[in-house]
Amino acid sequence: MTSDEARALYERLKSEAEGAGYFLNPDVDFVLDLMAGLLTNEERYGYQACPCRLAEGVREKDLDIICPCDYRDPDLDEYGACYCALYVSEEIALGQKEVEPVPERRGTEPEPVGEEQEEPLVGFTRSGMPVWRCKVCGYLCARPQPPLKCPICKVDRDRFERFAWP
């Protein structure tokens, strides 16, 4: 793996992130090292396992830590950065805040989703995940919280509402 490949991956992830309302860490050297880590893991395991976690090397066991991992968005919510600090909040991307160490979320119990629901499964997936609707463009998603930015029209989280029948 060469530094050109790391650079190319960086350019691709950066434009994908920006296109979907996410931000990469503004420390480019730090990010290039992470790109090298992702590419190393791709060579080693056949998929881009998280560079800051020890992968098993068996895809089914590592599914939750293939980058972007299952923990990115809850960690962005709570700490303003993913575990590796590859993805960061807008504030950190703009240099208005420093990155703080993020504790490992993997293996911890997820926060219970929403309130105990007496109502029938309306506005929830069958697994109990709430459904959110972007009031601007109508984008629907099912996750514990709406995304920080709408990946389609890029408006902020507070433009989302819970999706339910009237």
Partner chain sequence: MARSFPVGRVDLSKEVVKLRKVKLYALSTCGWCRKTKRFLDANNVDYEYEYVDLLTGNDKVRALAEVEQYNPRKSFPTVVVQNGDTHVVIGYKESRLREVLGL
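Can you switch from the form predicted in complex with its partner chain and show the form predicted alone instead?
Shown next is a single chain and nothing more.
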């Protein structure tokens, strides 16, 4: 892994983040160190596990911490940054607020218990995850909360509604 590879990954993730309404940490040197960690984990495990967490090296066990991790949006919503501070709020990106420590969420949610439902519940997937619909463009996603920004039309979270199955 070279610094050119880290820079190329940074440019790609920055473009993807901005295209989806997200922001990367404005401290480029810090972010390049995270890029090096992501690339190291990709070499080591075959996937870009969060460089700030211990990966098990088994993709199925680490799905929740493959960048961007499952905890990014809840962390951004509550703390203004994800656990490793790669993704930050607009206020932090603009220098209006400082990054603060984010507590670890991994392993704090209970594991699902019991069999999956045979038929989906109204407004939920079979796993019980709510389905959200962007009222502007119709984008659908199954997750605990709607995204902070619609990845299609870039409207804010408040433009989402819980989707009901026909």
